[in-house]
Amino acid sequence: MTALKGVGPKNAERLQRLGIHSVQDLLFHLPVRYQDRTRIVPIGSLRPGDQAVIQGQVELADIRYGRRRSLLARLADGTGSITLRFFHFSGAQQSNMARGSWLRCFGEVRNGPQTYELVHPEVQRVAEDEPAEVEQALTPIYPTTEGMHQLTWRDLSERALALLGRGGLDELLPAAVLQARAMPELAAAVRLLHRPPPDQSLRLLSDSGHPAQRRLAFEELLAHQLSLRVLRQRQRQRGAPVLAGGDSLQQALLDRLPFALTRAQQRVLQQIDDDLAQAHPALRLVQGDVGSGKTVVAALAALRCVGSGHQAAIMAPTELLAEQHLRNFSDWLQPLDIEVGWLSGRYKGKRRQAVLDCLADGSLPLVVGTHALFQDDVAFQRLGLVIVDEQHRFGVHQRLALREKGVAGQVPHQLVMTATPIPRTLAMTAYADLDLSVIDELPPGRTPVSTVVIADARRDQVVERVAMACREGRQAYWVCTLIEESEALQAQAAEDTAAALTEALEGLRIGLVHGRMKAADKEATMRAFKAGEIDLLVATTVIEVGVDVPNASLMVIENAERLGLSQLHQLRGRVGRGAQQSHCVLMYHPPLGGVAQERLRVMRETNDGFEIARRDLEIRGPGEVLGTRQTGEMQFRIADLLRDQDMVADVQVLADELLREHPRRVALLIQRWIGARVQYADV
């Protein structure tokens, strides 16, 4: 950047704060909006909200004294008149407004007490017969940082565009690709976006729907897709153990299960088995709605691995979810004489060392744990399969760290699971290094959960409804939420609620679970609830995932307006796991904001996790839906995953084509748009 005239050390530092290190970065730092100063607009045609250049004669100028002193001037041009209003003004400005003066002004039209107004417009005194000199292009307004003014931005971009004229940006998309999609060349698109001619649509530019903007967004999406494809190719070039055994173990588990797999589970299991039989690493994402049966598919995949003479590791983001997996895997696999180990951050000393020793000598075939699994001192004798649950809670770095735990010269297969459905276009972009499987069918006998939204003023009615359900032999959850992230405050709220409900619901057996309880106490309470020894479980959102109690048919969520759609859907998924009709009560504290209203409306309207994920994407945007760890590695300068999702399918097709036919351009595209950030692909 310092090669540009006008960029000294101070400005270079300011530009770096915005991620601008080179002239190319500056060219990709696009205006956020534009002003039309290319023509003088008749005053009579102005409407509120218009930003326009006008020219006319001052008919009247006066200082008004009210709550605030203000200078008012009425400007007319023969088609109409408008008021200019200034709250801060100097004597020189006041003399400029003398009656009979001719002024050229730029500003935004607002409704005033009597007429339309321009408040603090830019003003230039002109001669009556002076030719109307106006801007030759729409005026760009750039995203900025402290100390950088719009005039500086226009000057810098002007210098950068001059360099562009000397071949500054290579065209990396083949001519046939541009022609087939009617796209402008990159340099032409960049030039137009910095200095749009007057005939360009301000509306299209404001909505980022202009062909030039879409051209840049398309190339950026393509670069991200390619970076993940290259990562995938590198992964595929490494060897992996061929896991083709375990048929008898899989069949033994299937024979013991009290249910048959759904068609969707069978289809996904077949895809996984086919992956594991290859000599290169499987990389598969399994999506499935709450209760669709992902865990049993993961257990069957683990049996394929163990039956082939290798070890399997199951990693979950929280201790509670990892504990649930430990219970399920132990219940299913120990009767088949397969030992299941446990490793978490809380596991210390001799107990931890004993597990590490058994993993290292190969005597422990399967281990369940948290992020503790990828710590340096964890070594496997022959790790064949890594199963990662709730992928969006981990970044690409963490997921790939486990691959180094494989046998020398080989990397383990990876199976990634999520119960947080991700809209297909988002999954195709964020997880382009993974094959995608969807368990899109719920087990038979599940009835959709009916959801009601109730203000907390009707709390007594809700308490009575809980009492009625429990007296009829069913069980219920009461979830407490707080804005604060503090576990201490969450625990306090849950304890207070449990005490109040114990008093109000005499005779009912009430349990309590929160994040500050000892693991053993939490476990004992959950087991008692599952065994039917507790009627009502009061909990914080720690029960969001991993708890399966078929007899629980009522869920009350307090302050539901404080939770996101994904979390509400996960919590609601704790009920409706048996055959009887289940209900979810979303209790809120008025008044509700617009986003909260929309979230609660979506929950009332649908139980479909993928539809909820789509609406969540619209409300919160891609970064929130995917989780910050994932999108931290996917920062876009121009593209927007929500706005530009219609391009994703085409981007995927073109990515394959470029990798096949133009490999040299692939590296240049990745370098241009991602640069140093592509290092994560080498983890």
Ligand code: ADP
Given for the second form:
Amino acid sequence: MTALKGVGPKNAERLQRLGIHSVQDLLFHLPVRYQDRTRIVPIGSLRPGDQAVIQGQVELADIRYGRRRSLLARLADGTGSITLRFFHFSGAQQSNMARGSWLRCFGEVRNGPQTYELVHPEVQRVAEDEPAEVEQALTPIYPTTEGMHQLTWRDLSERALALLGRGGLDELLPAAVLQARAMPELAAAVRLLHRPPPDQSLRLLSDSGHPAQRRLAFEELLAHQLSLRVLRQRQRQRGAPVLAGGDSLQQALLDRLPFALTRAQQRVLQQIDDDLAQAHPALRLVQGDVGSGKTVVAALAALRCVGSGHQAAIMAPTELLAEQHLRNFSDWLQPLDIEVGWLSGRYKGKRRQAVLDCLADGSLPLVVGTHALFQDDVAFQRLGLVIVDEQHRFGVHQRLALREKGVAGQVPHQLVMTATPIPRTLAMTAYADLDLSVIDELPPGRTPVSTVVIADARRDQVVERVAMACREGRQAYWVCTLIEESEALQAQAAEDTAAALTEALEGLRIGLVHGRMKAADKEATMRAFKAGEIDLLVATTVIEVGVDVPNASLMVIENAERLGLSQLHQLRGRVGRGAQQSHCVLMYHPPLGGVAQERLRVMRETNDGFEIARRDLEIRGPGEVLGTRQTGEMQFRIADLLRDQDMVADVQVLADELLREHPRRVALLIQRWIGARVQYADV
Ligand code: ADP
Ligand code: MG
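What would you give as the form predicted in complex with adenosine-5'-diphosphate (ADP), now that the form predicted on its own is on the page?
Next comes the full complex, and the chain you just saw is listed first.
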């Protein structure tokens, strides 16, 4: 960067802060918006919000002493007139503004008390009817950082564009690809976006719908897709154990289950079984709505692995969820004489060592746990399959770390399960290194949860409703939420609520779970709830994911306005698991902000996790939905996964084609757009 004239060490540092390290970065640092200073607009045609250059004669100028002293001038051009308003002004400015003088102004039009106004416009004095000498291109406004002025940006981009003329950005897309899509070449697109000619549509540009913008977004999405595909190809080239046994174990479990698999479960299990029978590592994402029955599919996959003489590891994101998997897996597999091991962060000393020993010597075929499974001292004798539940909290890097637990030269198969559905286009982009399966069917007999939204002023009625439900033999959850991240405060709030409810609901058996309880106590309470020995379970959002108690049919969520859509959907998914009609009461504390109102409305309108995910994406954007905003994974410079969804399908097809026919271009595209960020590309 410093080789560019005008970039000293100070500016170089500022540019670094914006992630600009090279001339190419600078060229991809596109204006956020544009101003049209290419023509003089008739005053009579101005509308509020317009930014425009106008020219006219001062008809009236006056200092007003209202609440604030201000200088007002009326400028007219024969088509109409407008007020110029200044709160700060020098004597020179005032004399500039004298009645009869000719001015050219640039500013944003606002609704004033009497007329349209320009507040503190840029003003230039001109000679009467001076011929318009205006800008030749739309004026770019760059995203900036402290100390960098727009003029500096314009200057820097001018120099970078000059270099572009001497063979900067090579065109990496084949001509036929561009032609088929009527896309401009990269260099032309970049040049246009930095200096749009006056005839370009400001509207298209500000909606990022201009062909030049789409051209860049397209290439970036493509490069991203390619980098993940390359990653997948490399993964494929490694060896993995062939897991083709275990038929009789799978059948034994199926025979013992009190239900038959849905068609969707069967289909996905078949896809997994096919994967596992290959000699290269599978990497598959299983999506399914809350309650679609992912756990049993995971257990059947684990049996295929164990039955083929290999070890399987099941990892969950929280202790509570891991404990529940442990319980499920133990219930299902112990009758088949398969021992299930347990590893969590809280499990220390001798007991932990004993599990580690059994994993290392291969005597333990299956282990359930939390992140603790990642730790360096965990070694397996013959790890064949890793199942990660609730995938979207794990990034690409973690996906890769686990497979290093395989035996020398062999990589375990990996299965990841999302608890929250992700819209298809987003999944195709974010998880392009994975194969996708969708369990798109709920087990039969489920009735959709009916949801109401109620202000907390009516709390008494809600308590009464809980009392009635429990007296009818049904079970209920009462979820306490707190903004504070602190587990201690959350726990305190839940304890207070439990105490208050115990008082209000005499005769009901009330239990409490929160994150600060001892694992054994939590477990005991959950077991009691599951066994029907507790009527009402007061809980923090620790029960958000995965908890499964089919008889529970009422859920109250306090301060529901504090939670995001996917969290609400997860929580609500704890009910509606049995055959009886379930209800969810979303209690809120007024006043409701616009976004919160929208979220609660979505919850009331639909139970469909994929639809909720789609709306969530619109409300929060991809980074939040994928949980990658902080990690920086999936961050695009130009593309926007929401706005550019329509290109994803095309990008997929083209990625295949380029990988087949233009491997050299693929490497260059990845280098250009992902570059150093793709540390994972050479593993
Ligand atoms: P999730 O996909 O949210 O993880 P779970 O695996 O916890 O869902 O399954 C939810 C409930 O549905 C569990 O009680 C499970 O035993 C039950 N279940 C799973 N598959 C079926 C099926 N095919 N028919 C009936 N119940 C099922
Ligand atoms: Mg689950």
